[in-house]
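One chain follows as structure tokens, the form predicted on its own.
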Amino acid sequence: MEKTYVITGATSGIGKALTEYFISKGNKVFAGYRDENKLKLLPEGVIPFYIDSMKSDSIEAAAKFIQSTTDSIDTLINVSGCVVAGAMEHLPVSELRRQFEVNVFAHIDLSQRLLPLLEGGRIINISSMSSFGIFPFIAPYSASKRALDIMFNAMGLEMKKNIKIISIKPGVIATPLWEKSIKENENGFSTCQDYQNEINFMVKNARTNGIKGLPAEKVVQIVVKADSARNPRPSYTVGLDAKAAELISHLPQGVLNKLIKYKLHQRTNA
């Protein structure tokens, strides 16, 4: 039976893999994009819609377009996001706001607008293992993913509509986001001269992750599992590293801080 999906961030990485999978199964797929040059990357048969997470009028227009084209949505999958990186003592507050605008507020905005079409359906958020704790030099990203999980979990607890809300927390996945994040944060890195070893390590590690991480299809498998389950769990992890992050997150904060600081020093001074 054909189902209706709305997927943001559909032109690359996890969003692209999800879009390709669900359209290949004969579903109706609304595919969100921001860069018109990437429209050609969308598979044939999808219904593209423009959305800029930094612009509320764009989110409103996207929701109105979807509402005018379908009477119901089976699953909304919030994928799009960005990474703000750098040392907290140097990061401009404007960058912190951008991080939350893209990774949290835009998803809430679109979801709220589409709730009337989602009765009996699901909202699946692509979160991150970063939601489990503090990852130095990507603290804004970690905090945004934690906020995403907390706010949507509360929405699910509060609302009287029959909508299941699910968080997918992948570990390291090989997607273009890693290289894109390096380029987007170059200006911020230039202000962190007193953390040059740490920044160099982070950039090198990001490039390695972009190549050696798990394929996006691993996330697709878990999303499909959560989407088809009669009673899905509220949270799923993807990858051994994500499972380890979840386990380690239960340590006392003081112990966790010492462990992270030791490992960071060890890796950046090798």
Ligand SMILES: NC(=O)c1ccc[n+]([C@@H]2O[C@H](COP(=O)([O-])OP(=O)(O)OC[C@H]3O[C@@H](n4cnc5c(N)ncnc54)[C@H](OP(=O)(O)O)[C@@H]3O)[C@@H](O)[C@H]2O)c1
Contents of the next structure:
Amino acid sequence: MEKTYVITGATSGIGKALTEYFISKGNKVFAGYRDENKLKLLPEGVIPFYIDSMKSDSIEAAAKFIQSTTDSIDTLINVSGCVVAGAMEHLPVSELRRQFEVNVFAHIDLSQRLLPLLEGGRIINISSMSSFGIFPFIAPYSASKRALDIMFNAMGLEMKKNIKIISIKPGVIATPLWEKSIKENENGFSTCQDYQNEINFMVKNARTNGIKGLPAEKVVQIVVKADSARNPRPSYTVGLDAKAAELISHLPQGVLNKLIKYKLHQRTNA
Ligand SMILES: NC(=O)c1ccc[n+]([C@@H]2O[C@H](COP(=O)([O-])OP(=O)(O)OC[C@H]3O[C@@H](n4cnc5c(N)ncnc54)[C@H](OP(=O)(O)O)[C@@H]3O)[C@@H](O)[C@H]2O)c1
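The structure above corresponds to the form predicted on its own; please give the structure of the form predicted together with this ligand next.
The complete assembly is shown below, putting the previous chain first.
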């Protein structure tokens, strides 16, 4: 039976893989893009809609467009995201705001507007293993994913509507996100001269992750599982690294900090 999906961040990586999968199964798919030049990357048959997480009027217009085109949505998949990285000592607050605007507030805004169409449906958020909060130098990203999880979980707990809310927490996935994050944070990194070893390690690691991570299709598999389960779990991890991150995050903070500092020292002084 044809279902209706709304997917943001559909022009790259995980969002693109999800869009390709759900359209290939004969569903109706609303596919969010922010860059017109990438429209050609969307598979035939999808209904594209413009949305830029940094522009609240575009979120309002996107919701209005979707509401004018369908009267129900089975699953909204909030995928779009970016990474703000660097040393907390130097990161400008404007960058922290940008991180939360894109990874948290835009998803809440779009979801709230679409809730009336989602009765009986699901909201699936692409969070991250970073939500477990164990990685230094990407604190803004980790905090944004944790905030996303907390706020949406609370929405699900509080809401009288019958809408299931699910968080997917992938480990490292080979997508363009990693190269984009190096580029987007270049200016920030240049103010971190006192952390040069750590930043060099982060950049090298990001490059490796962009190649050696799991394929986006692994995330698609878990999303499909969560989307089709009669009683989905509130949270799914993708990959052994995400499972390990979840386990380690249960250690007492003091022990965890010592472990992270030790590993970081080992890696940045190798
Ligand atoms: N890759 C990983 O290892 C990994 C792991 C865990 C979680 N995740 C999460 O998975 C999600 C998808 O990431 P990905 O790895 O597939 O990266 P990606 O290939 O860079 O895709 C990110 C998508 O978000 C869109 N986007 C970014 N900023 C936006 C904005 N201001 N307004 C609207 N759209 C915006 C991008 O648009 P453009 O196509 O125009 O750039 C792109 O379509 C993200 O939320 C990310 O945090 C990724």
